[in-house]
Amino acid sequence: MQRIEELAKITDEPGRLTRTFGSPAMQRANELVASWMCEAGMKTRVDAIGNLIGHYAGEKADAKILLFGSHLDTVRNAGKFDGPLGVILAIACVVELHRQKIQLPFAIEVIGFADEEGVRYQSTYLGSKVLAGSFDAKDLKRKDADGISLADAIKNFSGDPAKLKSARLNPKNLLGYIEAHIEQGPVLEKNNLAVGIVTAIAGQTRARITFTGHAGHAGTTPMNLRQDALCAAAEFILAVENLARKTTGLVATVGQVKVEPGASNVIPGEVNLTLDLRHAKDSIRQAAHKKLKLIGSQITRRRKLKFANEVVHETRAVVCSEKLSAQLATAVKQQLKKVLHLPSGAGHDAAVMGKITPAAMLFIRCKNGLSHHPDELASLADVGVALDVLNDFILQLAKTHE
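Requested model, single chain only, the form predicted alone:
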């Protein structure tokens, strides 16, 4: 917990925690966390995009590798725990192994991903995509708000855009990937539990929706002759909420609305809004999106408007490894009377790493389910439970490892 506080002081914006990809603060964070890895008996390296990796050797040089990880970047005006807690907990596990001079039948690597949030380049999971071999080279042309390309940012971060492909991990060498993370939701708190096991990471559809009507004078256009784009959008937004309430496990959000021309005495002629759909089952999420497109078309046809739907981001759901999750659950049972299994509505590096190796996640209760906020908080007691669970999990895995 002291390390959480120490790392939280490293920021690009005085007065609040902001640490984005390739920034001076990210460089200092890597250096600090690397020093903790070294103290724990790990050899450290930084890969071609800036992921920090600590290696704790196994009994044999060719031993398979169990990965632990999370991200060291943050959103703007962030909390202290989202991302870094998973890295620091993993290091604490290795500290205990090193203290007892225990070598396992597998190696452990702790990864501090250089980018998960996607704040600077609006492209999430840059760090884990490189290690998983799913990085899209087209993203190197992306530019930040200051016009700096991703390729140049990587170079400035002492990385090498030309070596991103070769930074991919070989799945044959991997035993699995474990990520500890605050829940970012209220379920554990509601059930009065310190930790829980993640069953799946929800798939996500993000779309831009446009309603196009006809702007007109607010005082002279009769109600029956209006083509009000905002009224159509309002009807659609309520339909989004209604569908999500009726569909178990579906969450749907309209987070941005832009009205044109945006004058108090002009009928809205165009409305642009965002749609975010998430579900642990892709088929249900996709069916919901199809249904909402139909509803949007029906609304605009009835109101004599135009409707457009553009998908701007889509990720498939990732089901967590049943075997690793069961072993985590066994470790949880040694600490708690009840084991809660729950899906993750938020995305995590585990969703990417799960494509190359079995992945599992341990959620840790956070106060009021609050995240991406300065008041984000996981208690000392709950972090202690999580650490005990991870320590037990590692030793238990060592006994069953073939």
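Return the form predicted together with a further copy of the same chain of this protein as a structure block, the form predicted alone having already been given.
Coming up is the bare chain, nothing alongside it.
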């Protein structure tokens, strides 16, 4: 917890925590975390995009590698836990191994990803994508708010855009990937549990929906002659909520609404809104989207309006490794009466790493489900439980390792 506080002081913006890719604060954060890794008996390196990696050797030189990771960048005006907690917990596990002079039949690598939040380049997972070999070279042309390209930012960060491809980890050498992270939601708190195990990182559909009716004078157009786009949108918004309530595990949100022309005395002629759908199973998410498009069409047909749906973004769900999750569950059972399995509605580096190696995630309860906010908080007790779970998990894995 001291380390959480120390890292939280390293920021690009005085008075609040903001640490974006390639910034001076990220540089200092990498240096500080590297020093902790060294103290824990790890050899550190920084890869071509600036991910910090600490290596704790196994019994044999050619031992497979168990990866732990999370990200060291933050959103603007961030909390202290989202990202750093996973890195610090993993280092703490290694500290314990190092203190007891335990060498395992596998090596451990702890990764501090250089970019997960994507604040500076409106991107996602730049760090883990490089290690998973899924980095898109087109992204190098992205520019930040000051016009600095990602390629230049990588160079300024002592990285090398030309070596991004070769920075890819070889899946054959990997045992798996474990990420500890605050839940960023209220489910563990509601269930009165310190930690839980992630079943999958939900897939997501983001769509832009448009209802087109007919603007008109709010005073002179009788109700039966209206084609009010907002009333149609209101029906849709309630249908979205209703479907999600009926569908276990589905979350569906309309977060933005734009009403045209948007005057108090004019009947809305057009409404644009965003739809965000997430579920751990792609088929359920896709069926929900199809159903909602149908409902939207039905509403507009009945009201003599037009309906349009444009998919802006779609990501598939990433199912966590059953084997690693079961081993994590065994460790959780040592600490808690109940093992809760829950999906992650938010994205994580594990979604990217899961494509090259079995991945599992441990969620830690956070107060009021709050994240991306200075009040973000995981308790000392809960962090302790998570540390015990991870330590147990590593030792159990060592026992069953062939």
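The term rigid core refers to the maximal set of C-alpha atoms that superpose within 1.5 Å between the two forms. Residue numbers count along the first chain shown, from 1. On a predicted model such as this, the values are computed, not experimentally measured, just so you know.
Of the two rigid parts that shift between these two forms, one contains Ile111 and the other Leu277. If you fit the larger rigid part between these two forms on its C-alpha atoms, the smaller part is left turned by 11 degrees.
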